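Take a look at this single chain in structure tokens; it is the form predicted alone.
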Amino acid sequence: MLRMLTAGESHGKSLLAILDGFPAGMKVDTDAINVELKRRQGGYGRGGRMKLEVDEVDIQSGIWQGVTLGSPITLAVINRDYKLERLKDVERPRPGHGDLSGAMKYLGSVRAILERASARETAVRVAAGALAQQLLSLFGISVFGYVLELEKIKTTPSVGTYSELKAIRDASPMYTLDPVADKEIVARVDQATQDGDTLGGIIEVRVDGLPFGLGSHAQWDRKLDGLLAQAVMSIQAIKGVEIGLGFEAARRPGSMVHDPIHFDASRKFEPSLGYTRPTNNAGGLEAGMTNGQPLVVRAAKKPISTLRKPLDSISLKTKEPENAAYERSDVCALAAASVIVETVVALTVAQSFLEKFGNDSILEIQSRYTGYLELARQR
């Protein structure tokens, strides 16, 4: 069982993730992890903190000579903007944050809540997910995330190979696959900046190369769609998750929802085992299990809650009306969120992959994976 815990505060000394159950024998590419951490800091509409932090991973345990040992892996990201002990409490809770709810729950300070509730925590989740991507890539599985919509601006994703699409996304100021829409997106972010407002949007992640049978139909807490929804919804500011058609499936008759099953013998040595679908409305999942088709997950990110022109709030001391507190923030972190969703999906898929094929060593997993595909082809 691959599992993860994170620790650390937004302005604390560092952020930590511990990965337990990661298999032995994988060569770790630290530079590739740092690429994802840098992407998380990018995107149009980011705030001043990203100019202070230069996120890089420090792997503190679980590897020897660059290779995983099978023991717990500790990933650290140091906060250059460490100043927690000097910060004052916040007395005017911010709508959309956990300030008020947390202060009531713990009968304590707002600062104690916002430091841990901050999306800064996702830096180490990205590091852990980037490590999971390296594991999945050994088995021909790719995980690719991008921005699909900003507010009401819809993009038309380009079509091409993985490397072509990656180049388009990485050149985009908002990590979209639509250079034409980028101009309108940048203008909208500029307008929101002038208005003292914030913006959200929709992210899509696609996972290719998945075999049949990750996840399970047998218990509710092992269904891969449920695990993905929980993992993605746990990301700060994510308010909705769709798989495949998602909510659109409820608006169509069954004949326009379910994916017909065909077979192409020339493709039986692919992970899909030759089973093809003319559509992928299920998004690669049926009954909680992968069905050999690409996995498609979408996430809806709300606008950032901290506004330069604050909304109404109250003073926790006097209970009198006041403007909400303002802490340095972004106008739009949608591009960054696409990196977070991508890596969180990668980690969740890796968990189900290792549940099916074991997690002691890469060599054993490769043997089991090859053997399973051979048996499945005979089925």
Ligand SMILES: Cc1cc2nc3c(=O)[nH]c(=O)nc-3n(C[C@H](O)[C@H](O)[C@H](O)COP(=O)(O)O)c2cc1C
The other form holds:
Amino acid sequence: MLRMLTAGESHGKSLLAILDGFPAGMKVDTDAINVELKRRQGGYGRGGRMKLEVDEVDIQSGIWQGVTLGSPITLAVINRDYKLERLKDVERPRPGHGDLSGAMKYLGSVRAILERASARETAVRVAAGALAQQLLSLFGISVFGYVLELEKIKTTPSVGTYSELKAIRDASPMYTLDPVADKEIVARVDQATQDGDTLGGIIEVRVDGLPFGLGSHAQWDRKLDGLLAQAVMSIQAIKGVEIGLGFEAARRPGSMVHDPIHFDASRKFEPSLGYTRPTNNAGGLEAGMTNGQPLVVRAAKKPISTLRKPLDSISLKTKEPENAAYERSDVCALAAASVIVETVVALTVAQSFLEKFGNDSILEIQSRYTGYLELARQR
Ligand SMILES: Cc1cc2nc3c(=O)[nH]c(=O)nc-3n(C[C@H](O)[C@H](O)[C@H](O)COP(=O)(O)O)c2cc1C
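Let me have the form predicted together with the ligand next, following on from the form predicted alone.
First the chain shown before, then all remaining chains and molecules of the complex.
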């Protein structure tokens, strides 16, 4: 079983992720992890802090001479603006944050809550997910995330090969696949910045090259749709998760939802084993298991909670009305969130992949993977 725990405060010394159960024998590309960390810091609409921090992963255990050992991997991202000891408490809880709930739950300070609730924690989730992406890529599986909608602006994603789409996304200020919509998106973020407001939107992640049978139909806590929903929903500011058609499936008759099953022997050696589906409304998952089609996950991100034009709050000392506290903040972190959702999906898929094919060594997994495909082709 591949497990992850994270630790660290937003303005503490560092963020840490421990990955337990990662197989031995994988050559690690540290630069590729840093590329994802840098992408998480980018995107149009970010606040000042992202310009201060240049995140880089510091691998503290589990890797020797660039290769995974099979022992727990510790990934650290050091905070260059460490200042937690000097920071004061916050007296005016911010709507949309855990400030009030956490202070009541722990009978303590708001600072204790906001430091840990902050999305800064996702720096190490991204590092861990980037490592999972490297594992999946050994088996021809790619995980690709992009922004689909900003507020009410819908994009029309370009069509192309993986490397063409990656080039379009990486050139986009909001990590979309639509250079035309980007102009409107940038103008909308500029307007929100002027208004002291914030914006959210919708992210889509696509996983290609998946074999049949990741996840399970048999038990609620092993179903991959359920695991994805939990993992993606746990990302700060994500308020909805859809797989395939998602909520739209409820608005259509069955004949316009379910994907017919065909067979094309010439595609027998693809991960789909030749079973083709003219549509992919299920988003690659049926009964909690992958069905050989691309996995499609969407996530809805709410607008940033800290507003320069603050909402009503109260003073926790006097209980009198006050404006909510303001700390330097993003106007729109949707592009960054697309990197987080992408890597969180990668980690979740990697967990189910290792559950099916074992997690001791890459060599053994490769042999079990090819053996399984062979058997499934004969089924
Ligand atoms: C990439 C990213 C960056 C964020 N940056 C900020 C920020 O600068 N200011 C802020 O108030 N909230 C920010 N948030 C949102 C909060 O972390 C989140 O809304 C808060 O922790 C409450 O959790 P919840 O929205 O999941 O209920 C960010 C979220 C993400 C995913």
